[in-house]
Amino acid sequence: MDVLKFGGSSMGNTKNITKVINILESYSQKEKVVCIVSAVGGITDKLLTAGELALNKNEDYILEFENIKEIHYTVLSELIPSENEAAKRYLDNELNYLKNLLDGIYLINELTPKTSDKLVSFGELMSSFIITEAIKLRGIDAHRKNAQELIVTNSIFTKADVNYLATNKNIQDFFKSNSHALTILPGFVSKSNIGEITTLGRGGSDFTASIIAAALKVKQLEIWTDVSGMYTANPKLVKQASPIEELSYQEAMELSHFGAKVLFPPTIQPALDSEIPILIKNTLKPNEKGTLIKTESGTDSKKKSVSGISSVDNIALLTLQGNGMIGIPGFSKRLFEVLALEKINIIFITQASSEHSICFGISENDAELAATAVDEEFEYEISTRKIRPVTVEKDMSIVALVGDNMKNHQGISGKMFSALGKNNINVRAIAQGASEKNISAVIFKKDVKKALNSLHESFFEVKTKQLNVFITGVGNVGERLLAQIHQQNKFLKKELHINLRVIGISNSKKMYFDEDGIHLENWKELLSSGESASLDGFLEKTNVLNKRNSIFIDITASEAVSDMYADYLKRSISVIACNKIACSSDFKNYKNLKDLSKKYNASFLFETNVGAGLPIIDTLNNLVASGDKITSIQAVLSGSLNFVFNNFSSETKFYDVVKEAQAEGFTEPDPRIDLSGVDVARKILILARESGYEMNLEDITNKSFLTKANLKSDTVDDFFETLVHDEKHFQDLFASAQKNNSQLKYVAQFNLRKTSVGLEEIPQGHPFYNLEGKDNIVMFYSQRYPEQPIIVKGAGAGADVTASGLFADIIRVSNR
């Protein structure tokens, strides 16, 4: 004998009841079937909606009356042919019963559980007449028997307490002398032993299927419903959630407990005792898999030492604490009566070593009586101060990992709140059993997706990582890097297990988002159709959306941008930075998102901030955390610079060339920037603090080769007009630099004794003499290479060199 569920989602719509036809009537054909239904999708919710409706008598009850009698009469005529009166008469009967009902509760102003328990069995009742008589149309020998005369329950309503003794009794003698092939019994409802409409709570219809496949001792329970099993996480809120095979009974149990929807806590407890495997299978998708819950708590080594993952909301956390407390007994035991005796269900429990506090997640519904019944049993405890009031905090949420395989697996904890960690989200409370199958933490409700996602990513999908983008400054740099991120995104995934998504860009004008990542094809078009740009309204929407592994890309030159990264830093977005602003400004504000990037575990990059795309500061870095010390540093920093000088001659005109440096992208937009030597001041400051030196820019001697009237210019097109009036002073340094058989170079010098920027004359057998182009050269002297220095050489200017050093430092950040 085979016993099928089908719940609500199975029973939402006809297309769906039609499905559960055909899944019956294919068993059917084998050997004998019991098939235990829910209510047609939505109804219950609706039952109870009009019943809370006709209670505060707003009269809308007749309508919430009428859509559930549209919704049965629907479903009705288009399983049912017309024809069919008597059926037709049995809906009207029970609908006219349900109206009577209703308008009593108006009446009356009264709705007891009791009336609340005959007031949601319509549902059930209603259901599993249209789908037995749509089904008996295919010719099949079904039958159906009211799950009332059969499941005997104690009058506690809304929530009743089997009686199995008399139940299985009743199972057993009917299905003994019961011969159709197919028995079809409505879930969730039952009957007082003295006769009285009871329910088995909410999701009782799996509970209804779990007694009934017990009594029977049948050899597998399947529960039918819209997913194809359980899943390793809730797959609307995780994408890459799979579905699991098998799971033991007390994983199962746990997974259902916190918050996995296919299965209510409850039901599997008849199955258990029975030993009974339960399969859960998709209506929807009936060849899949499934999830199969048996006996066995697979513990085998190709088992996965986490299962599942698992959520509920709606969670508020009461803390009672106080010096009071330590050593005395009973404080425990008069907490947890005061809650039973207020019907409240604890689902978390907590309890400091030092015994100053215990700290209780309930339904965040049930708080407020939990707090004033808690502050009355302690009354006298908190006006002599040894312990304080009950503290309540709401919107909190509960994620747990559920395993067998976890016992006495070393490191599940650490990987857990390391993940949990990384991305910023606070963990306020934690505990695990002895079992050692569950460890659930309590953090904040706007936390849960990403929690989920996060601990998903470091238990299940350990080959790929998700990287969320956000990009302030889409020109031409930007615009590279969008390219380059596009076309290695399949090389990524593939090789680096790296998912990179761009989730945010913004210019001056408009910011476009996309949670799910932009479509970078034609991500110019939704640019220009996003919504008006702002720096406080980028940093909060990157915020709501919360994303795992957020990077935070400035490729801009503001410093209103460069003043964003502390709170980027602080929400653990991780910060890439183009712009040099920040790192060279006052050395108190450089120290400081260095630790904060530390303190929320976010990474702080900047290669990109000197030499573009040259891996630089990553040399520095390297040579210091091995433990050398620099001493000394000699530079060409200024691609920009070098371009220039390298195409300046007695033939060309000094502005001629930097009208070509700018249009080439080689100098900032403002190229007084460049020429005056602030950009290589900066970069030389920020080798100097990476090489672990504190300084500022001020401490940085610059001896520009301007003029007074270029350094004056109030705007850039004065600028150029002042270089064309000052032609002969560029030509003369020029001359000077031939006559001695040398070469214009702007050189940056550190040193313990002096730090400076300046045009000097490199002469021939120098390193810098034959620097091409826009290249940058930088030479490290450090104790351990006091002679010959480590050189890094090549491209230091460009859009595309630059876009890749952004890209290399995305990298970095993912391989933290």
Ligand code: ASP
Second form
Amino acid sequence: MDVLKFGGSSMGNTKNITKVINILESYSQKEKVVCIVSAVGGITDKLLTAGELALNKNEDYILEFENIKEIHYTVLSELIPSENEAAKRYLDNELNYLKNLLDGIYLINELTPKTSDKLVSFGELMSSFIITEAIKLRGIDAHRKNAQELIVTNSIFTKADVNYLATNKNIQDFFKSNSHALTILPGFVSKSNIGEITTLGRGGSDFTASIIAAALKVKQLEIWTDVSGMYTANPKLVKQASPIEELSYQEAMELSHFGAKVLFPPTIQPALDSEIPILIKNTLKPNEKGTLIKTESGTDSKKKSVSGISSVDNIALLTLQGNGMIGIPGFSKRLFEVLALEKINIIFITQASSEHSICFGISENDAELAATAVDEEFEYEISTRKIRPVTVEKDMSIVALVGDNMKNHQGISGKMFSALGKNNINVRAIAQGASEKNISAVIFKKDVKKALNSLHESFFEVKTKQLNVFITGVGNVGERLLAQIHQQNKFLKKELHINLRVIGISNSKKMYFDEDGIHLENWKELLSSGESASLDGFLEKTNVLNKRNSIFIDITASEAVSDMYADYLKRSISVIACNKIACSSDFKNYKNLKDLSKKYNASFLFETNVGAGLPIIDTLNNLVASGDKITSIQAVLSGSLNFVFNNFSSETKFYDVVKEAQAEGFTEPDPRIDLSGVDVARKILILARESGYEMNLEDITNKSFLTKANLKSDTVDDFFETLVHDEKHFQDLFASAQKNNSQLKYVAQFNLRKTSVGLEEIPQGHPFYNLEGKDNIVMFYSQRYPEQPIIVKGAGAGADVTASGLFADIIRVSNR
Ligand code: ADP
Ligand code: ASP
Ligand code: MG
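Got the form predicted alone; any chance of the form predicted together with the named molecule too?
Then the entire complex follows, led off by the chain already shown.
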């Protein structure tokens, strides 16, 4: 005999109910079949809503009723298009009764748990009837049996306890004499031993099926639903989750207890007691393998340490603490007794003896009741200040790692809390079962999705790491970066196991977000359709999306943007800055950002601040990290000044060359920033700081080669005019260098005595002499490299190389 249960999730419409009928037809050709069905998808919720509306004197309950009626009539007439009068009459009858019940609730203003059970029972009664009638049309010997006549419970309405002795006897007696090929029963519904209508709890059809399977001692129980098994995590919250092939009863019990809704937790017990394996299958994809739940398969060394991750929402965390707690006789016993008396289910307990506190997690709905009951129980101890009144924290959730094999692996909890910590998920309480099959943590509800995804990535996707990028400033360099990300994405996934997604982009006017990753082929259109840009709005949205491994990238030259870095880092969002302002600002600010980066475990990287894409800061960081000490730095760090002096000669005009550099985008929009040496000073400052020296911009000597008139100009246009006027000054600089067989280079120098920037005549043979175009060069002298410096040289300006420098920083974040 086969026992199959079909849940409402895979029976929401005629198309899916037909799939159920097809499966039943093929099974019943081989063996006798017992089928348990839920209400049509969503009906139980609708019945409860209608009841609530009626109770609250809201006449919309009639609309809800009409909707329930229409859904059932539609399914009936689609499944049985002709000669369905008898079936319609039955349905009319049921619906009339239902309508009367709702009218009654409306009139007397009362909806007791007892009436609620009567109300919801209509869902399963109607669905089982319709399906039986429809399947008979296929010529199958089908029969409906009302499970209320078999399943006997006590009178705890809405979640009754089963009287197994009576129930098993009823089931066995009935099936002994039942000769039908297919018997269909409504799940979830039952009756008390004095004949009142009861139910087994939300999701209880699974339980009905397990009770029947166990009573009949069948070989296997099949639970058919809308997913292909029990997944490594809730597939609605974790996209990367996948079905687990096999689980032990214990594991399935823990996972469902901690929120894996696919199986109603009490379902496991009857199956376990009779050692009946449970197979979870997908009605919509019947060929997929599903999950098999059975007796523990021993300690298989190949089995994963963690089998699945689940979560329960709407948890309240109650804490009872006080120095006098240890001296109170039978403290725990009294606490748990009072909760049991109120029928409050404890989902989570943790006790810290050193702090004399006990913390327990319960459903939020029970929080007030529990707090009052516990405070009353300990009234005397509270009044004598031995303990403090209970504190209640709401909006919490529990995430749990489950696996029989966890006990054989070290470091699981370390890995769990490091994954949560890295993503700035605050853990309020921790509990580990003595059997080490479960580690659970209480966190804030808003963090659940991120926590599940982070843990899933950490335990099941060791190979792929997701990076979520938010970019401000999508001009020239930003555009190149997006193009590079778009082009490299497949490679990153395949070769580096990095799933890089751009979630937010912004320019000064607009910002646009896509939680699943922006389509980079048309980001420009998407951005122009976005909302108005705002720096706070961008931060807020990045924060609310609450993605793991988030990276904020600043490709602006704006001080206001650089002022936001601390806010990002404090939320454990890494910052990659192309913008130099923060790192060359006041030392305190720079240091604060570096400290925040450590404290919140978020990277703060700015390779492109110096030499665009050249690995200058990276080289420096590696030297310092390996214990070397930088003693001096000599460098040509301005691509734009290099361009200017490489093209300037007695044949050209200084003005023309600067104009050209500006037009080519080699200078800042205001070329004075480059020509005054400020930009180079900022860069050497950053290198000195990264070498470990506390320094500010004022500590750098800047010998300007510009004239007083150049320096005094108020606007960019004025500045250009003074360049024309002072042409002779520049020609003199050139002539002097030529006479000395030298090249003009704008050089930055750092050593323990002095840091300076300025124009110098570089003689032939010097490493700087042949520097071409807009190349940069840096020479690091250190304790390990005292004579022959480490030299980094190459293109130090340009949108493409700058973008690739940013890209390299992104990869560095992922390697963190
Ligand atoms: P049914 O109506 O068939 O009883 P349910 O809605 O009760 O179905 O349970 C199936 C749902 O359980 C899935 O659609 C899924 O959203 C949810 N779910 C939560 N956690 C898990 C998990 N770990 N594996 C599979 N499904 C899960
Ligand atoms: N129909 C009931 C519910 O929605 C029982 C079930 O589907 O298992 O809770
Ligand atoms: Mg269910």
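Positions refer to the first chain, counted from 1. In this text, rigid core is short for the largest set of C-alphas that superpose within 1.5 Å between two forms. Nothing here was measured: the structure is a model prediction, and the numbers come from that model.
With the core held fixed, Asp103 shows a CA shift of 2 Å or greater between these two forms.
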